[in-house]
Every structure is written in structure tokens, then in C-alpha cells.
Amino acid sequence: MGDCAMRTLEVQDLKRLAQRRVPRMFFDYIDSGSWTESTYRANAGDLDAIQFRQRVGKQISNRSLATEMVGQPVSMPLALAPTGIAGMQWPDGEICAARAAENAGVPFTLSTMSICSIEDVAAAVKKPFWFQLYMMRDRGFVASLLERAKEAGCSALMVTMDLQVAGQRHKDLRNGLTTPPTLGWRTFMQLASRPGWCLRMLGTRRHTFGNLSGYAPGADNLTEMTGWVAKQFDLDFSWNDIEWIRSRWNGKLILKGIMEPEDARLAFASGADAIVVSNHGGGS
């Protein structure tokens, strides 16, 4: 067993390892929430309070976690959630995660705001993956994302419902987070403290938002692309838009960000096959 494997026995070990390897701006992007981070902290406490029932005297020699999720066989009832800019945590991070999920027999969900594109991931795995969609004002661009997901053979579409207005993320503002990093004194100091990360990132050509680059207006210019994305979140997003998506997507449809029973009923009435109970990790 290697030294790294010896150190990574639980999630906290992985967190400490990432903190040592990844520039602070990208580590804080993953390990933070919006505004005062009260929801982010409450999530962990609420999950810790959930207890499993313990039954005994049961035959377990043939135990199995295998089941189905949205009609897809899985090794356990678990899926990798969409995570933005994972490719800045590690070079080609989305491809690495998709391969790991494939090997483990669980679904992987690619974020719209990923570094590796839909096509990059599709070329790297053998089994279909899920694609997460943000509903944007530019319906033509949304339609093009849906077509690309179809062509890539994505087996499910996960639409994020809870990000019409993005919450202010204080750590991102303080760290000057950009993708790729904009070279300034503060950024230079962060990168200089992580030379291993810098060397690894030089080994990949993927340093910006892969699903936007070459497709979205101004996507090859960081400043223009950031401004375009900020204007794309649609305050008029409604259940009618889910019906619009359903009419263009004939595969499995998952709605993410559902927190109320009434919204769950509306989700299934609008044609959803499943929902994800989520508050965006307290980050939106």
C-alpha cells in the first residue's frame, strides 16, 4: 500500500490532502458556501443527525447494494453529483471522476460549468453518463447543449432548479477566483505555493469551461465569458421551461434543487422521472 493510500482512510483525509495540493482559490470554491455559510454548515449537522436502524439476526451472506436508478443498473444507490470546475482541482478532473464512477458502477453527472466538455468525457468512458443543465436565457444555446448531450449518449439529464440568482461567495471574491486563474500578485502567491499543481496543469490543454468554449458568445475570452454567464441565469425560469426541456429531451429527466413536497409534486407533473433533494450544498 502506497504512502498516499495509507493516509486516505476517510473523507477528512482526502480533504486535508486536497488542501495541501490545490491552490486556495480552488479548494475554497469546493469547501465553502454562500453568504455567511450558515446553510453550508447546517447541511453537515443535519446529515450527521440521520441514524441508520440496526437490525440483527438476519442472514447477510448474500447481501448486495446493487439496485436501479432511473432505470439504470448501479452497484449502489449513489451517484456523483455535478461539480463545477472540477478540472481545476486536478487536470482533466471530470474525466478522472467519470472513469472512477464507471469503474465503481455508479452514475457520474457532468456539470454545465465543467472544464472538460461533454465530448471530452464521452470519448474517455465506455458507459453513458448524466449531464447537468442550467436553464439559461439563451434558449438556442440550451437547445445546443441538449443536442450535444444526446449525441454523446448521456443517459439522463439533470436540470438545476435552484440557481436563478447566484448567492455571493465571499471566499471566491477574496481569493480572486477565475478560470483559468488571472495572474496577479495574490494569485501568483497561491500558485507558487502549489508547484506540483502547476506542473500537473501544464500537462493538459483544458483550462477553461469546456462546454462553453467555442459555443457560447465570447467564451474564448475570460472577461466576456464571465459577463455572459452572469447574465444568463433566468429570473423568469418556471415549470413551463421544464415542459420545454421535456419536449426536447426524450431520455430520463431529473430535477435537482427540490426542497418542498409541493415542488416535488409539480416536478413529477411536469414530466420528471426523479428529483434530487438539494439546496445546492448551501453554495447558491
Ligand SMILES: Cc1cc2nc3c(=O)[nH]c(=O)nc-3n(C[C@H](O)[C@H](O)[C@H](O)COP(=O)(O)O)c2cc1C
The other form holds:
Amino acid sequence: MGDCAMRTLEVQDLKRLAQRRVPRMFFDYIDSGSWTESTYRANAGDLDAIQFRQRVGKQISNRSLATEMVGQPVSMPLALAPTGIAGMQWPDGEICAARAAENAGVPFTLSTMSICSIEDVAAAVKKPFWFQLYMMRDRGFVASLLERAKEAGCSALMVTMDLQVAGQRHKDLRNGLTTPPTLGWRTFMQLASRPGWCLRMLGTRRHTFGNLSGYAPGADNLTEMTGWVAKQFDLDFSWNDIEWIRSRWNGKLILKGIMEPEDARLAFASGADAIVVSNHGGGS
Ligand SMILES: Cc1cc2nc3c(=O)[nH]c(=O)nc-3n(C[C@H](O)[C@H](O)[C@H](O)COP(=O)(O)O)c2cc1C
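What's the form predicted together with this ligand like, now that we've got the form predicted alone?
Expanding to the full complex; the earlier chain stays at the top.
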């Protein structure tokens, strides 16, 4: 086993590696929740409490986790959830993750708020991926994203329903990862303390929201662009909009952020093929 493989036997090892390599503001962005982080912590506890039943006396030489998700064959019942700005954790992070998912035979979901664009990812993989949509006030922009996802051959659309209002994230505020970003001495120190990350980031031209370039004002100005995004989250987003999306998207439709049985029923009544039972990791 290689040296690196020995160091990364479990998720905690990967976490330690990331903490050493990635500037604090981006590491904390992944490793935190909103407000008191009570939901974030409770989620981990709930997952830990789930246990497998122990059955015996079964022939297991031909065991397999392979199954189908939204009608697509997968090597195991698992998909990569959409994560915004993954391309700031590692250069071209979304492309790396999409390739890893392709190799593992599981779906990759590209976030609306990714650094690599829909087209960048489509050019880097052979199999179709999923696209996650945030509903924006600018319906023209939403319609154009749907067209681009179709054009790129995305095999499912995942609409996130639980982030119309972002919760206060204390670590992000303290680290300057705000909208717009607070670029001061502390931010500079965070970046300067990770020279390897800075050097690696110089190796890519992708440093801003890839899907918004050419649409949001100030394509090369992160401050202007994040300001536009902040005003775009639509407080009036409702089930009628899901029907609007359904009428424009013929492929599989997955609704993310469903936590209540009433909403699950409404989801399927609105034409969804699947739901993601999730509270955004307690981070919204
Ligand atoms: C760093 C980070 C970025 C995220 N960005 C997005 C995003 O852009 N879109 C989205 O729908 N969810 C986003 N999420 C939420 C995840 O997709 C996912 O819901 C969360 O990690 C909890 O996992 P679960 O849904 O399996 O419970 C993000 C989560 C993290 C940790």
C-alpha cells in the first residue's frame, strides 16, 4: 500500500489532510453548520445511531451493491451531493470529483454554485452527471441553466428547496467568507499560510462561479457576482415553480431538502421522480 493510501484509511484522515492543505475559510466552510450548529451535530449523531441488522447463513460470494437510482444503473446506492465552490478546495475540484464518481460508478451532482461550469464538467467525463438547481428570481437565468444542463446531457435535475434564506454561519463570518467576501489582513494570512494551495490554484483559470460567468454582472469580479447571487434567492419559490420547472425539464427530476411527509406527497404530485431527505447538513 502506498504511503498516501496508508495515511488515508478513513474519512477522519482525509479531513486532517484537508485541514493541513486548504486555507481555513474554505476548510471551515465544509466543516461547519449554521447558527449554533446544533442541527449539524444532530445529523452526525443520527447517522451514527443507524445500525445494520446482522443476518447470517447467507451465501455472499456473489454479493453486490449494484442497483438503480432514478432508473440509472449505479455500482452502489450512493450519489455525490452538490457542493458549492468545490473548486476552491482544490483546483478544478468539481472536475476531479466528477471523474472520481465516474470511476466509482456513482452519480455526481454539479452545484449551480460550482467553480467549474456545466460545460467544463461535461467535457471532462464520458457518463452523464446530475445538475443541481437553485431557484433564482431571474427566471430567464434559470431557463438558460436548464437548457445548458440539457445540452450537456445531464441525466437528472436536482432542485434544492431548502435554501431560500441562508442561516447565519458564524465561522464563515469570522473567516471573511461572506457575500461579498471580506478581503482583509486576516483573509490574506489564511491564504499565505497555505502556499501549496496558492501555487496549485495558480495552475487553473477557474476561480469564480463557472455557471454564472457571462450572465451575472461582473463575471470576473467575485464581489459583484456574489452580490448578484445574494439577491437572487427567491423567497416566493413555491410548488407552482416546480411545475414550471417540470414543464421545461423532460428528464428525471429530484427534489432536495424534503423533510416532512406532506412535502414528500406534494413533491410527487408536482411531478418529481425522487426526493432527497435532507436538511442541507444543518448548514443552511
Ligand atoms: C461545502 C458544502 C457545500 C454545499 N453546497 C451545496 C449546494 O451548492 N447545493 C446544494 O443543494 N447543497 C449543498 N450542500 C449541501 C449538501 O448537498 C448536502 O445536503 C449536505 O452535505 C448534507 O448531506 P445530506 O443531504 O446527505 O444529509 C453543501 C454542503 C457542503 C458541506
